[in-house]
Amino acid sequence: MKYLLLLAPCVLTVLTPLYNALTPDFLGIPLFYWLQLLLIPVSALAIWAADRVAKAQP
């Protein structure tokens, strides 16, 4: 379980082609860039929860 929370992000990230546009922008930024931006809380949280996971199992 733990593997596939910390799978999810780096899938995100690696699949550029999925949001390399433009279109729509979120206060004059694209896409891409603000994805990426949103892209590094996920990750964190991602990696808190294989965390706590990890630690919960004996």
The other form holds:
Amino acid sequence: MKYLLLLAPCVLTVLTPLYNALTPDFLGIPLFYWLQLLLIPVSALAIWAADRVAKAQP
Amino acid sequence: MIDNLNWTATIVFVFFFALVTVIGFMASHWKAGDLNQLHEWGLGGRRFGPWITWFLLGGDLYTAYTVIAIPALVYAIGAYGFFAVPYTILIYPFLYLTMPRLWAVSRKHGYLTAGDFVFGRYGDKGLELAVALTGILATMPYIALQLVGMEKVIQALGFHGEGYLAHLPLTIAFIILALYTYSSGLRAPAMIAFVKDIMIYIFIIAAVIIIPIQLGGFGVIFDAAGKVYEAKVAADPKLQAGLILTAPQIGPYVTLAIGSAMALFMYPHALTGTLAASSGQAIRRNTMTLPAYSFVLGLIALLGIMAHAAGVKVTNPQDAVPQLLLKVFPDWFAGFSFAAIAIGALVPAAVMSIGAANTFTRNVWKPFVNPQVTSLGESTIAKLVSLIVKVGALAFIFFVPTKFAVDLQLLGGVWMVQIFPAMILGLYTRWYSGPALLVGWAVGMILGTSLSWGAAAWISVHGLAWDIPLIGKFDLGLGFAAYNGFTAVIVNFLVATILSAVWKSKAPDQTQAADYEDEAAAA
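Previous: the form predicted alone; requested now: the form predicted together with its partner chain:
In what comes next, the whole complex appears, and the chain from above leads the way.
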């Protein structure tokens, strides 16, 4: 489970063709830019979650 | 030389520079230790808790060159320059898993460098030397480029000199840096990183709030930039540029992000920052919090887009950010921002020179020149080497065209990826043998370098089709090009695996499986 959490944002990140587009935009920022920026806190959260899972395991 | 000097900006700039100079010299008394011991001078005594590590690694990884060069790439061709964001997303999960292990085994056995660990694990001096020399070679141009970043902002202040005098402020700054690094070691950049990182956060957050307000919102900004890229492509249809990636850019973008992520923590300065931590848990916490810097890096990249919207027209893209800041900020805040960038060169330059010095002392001098070197001897050599490395970087700036340093750094990245197999596989298994990894490394180095030898210039990507001498054309049939470091390390890994299956090594392994677990993992 820990590894899944760590891997998920990475997989999303390398699937570039999925987000290589201008729309849907956010406040005028094209998808390509805001999605990658958003993936940053998402991946930090995923690492935090993975750490919680790791600590909970004996 | 100073006729066109922007006095307000310069006074603010000099003030902050003086501030960090004082801090640099005072640092030797912080968390006091015997600076004649290499692990005290070169690793801060391994006493940096999570917050200090955060400031140090952040300041170390997000450099002046990054702040100048990434937006410069975005300014020049658009979306491709954003590769820095996926690259930093990929790093942290990987670091979470691997770096606490390296930290634990290094703490247990007193390793200070990649070369130390590799020798401890595989018992092969050739591999140790290869890892060390790769690190030193790749670091040198990187330090020189920090100076380039510093000079860009000094020029933007209005300082113009003829010939060698043009480099006067830089030389003064660097001599001061050399002096306090010599006396305080890693503690100096660690303390300075506090100031620098806070300054960078302030000016970037200000920029992404103020500039869109000034220009009428992000929609307007991206539209304006989009038009610039369209005009560029209309003028030169072969140019790959735009607000989003062109089809041929996708393969390179992804592989460049992956390859750069693999390389980053192989650099001596990244390992130095990591091994200075006080615990594996400090490192893990940092993998959750360092992404804040990645976000700022994404915003920094957007400065390249904003420059177009603000009407900044420069022939050298590296001037885009300094000119943008001069245009949109009042002089005193521009001076503050330039100081942040210039100080942003000092921290990594210091840590890089310390990392290179640690590496040379432990993995070149000690094994091959004087195995009986004492602790005091080690730290003396390291201090001297860090001075020499800085002088060398300065000489680069004086005598070598910037383009050469940029090309060398590009190659340095390709080379640095090649020690990834030895380092990372070694953290988990001893199945591989030292000599096999060494051959894999050599193949990767040669392949990566030859792939980068373009017709007219050094290039970082190459199509996945090759002309192999004596064998003929080999085409993987995949339509895209890939980052040379990535291609080379795949081949490196395959070679090492095949050879390890047949060539077992009886060399000693100093480590045991339990050494790689720190208390948090074992708990």
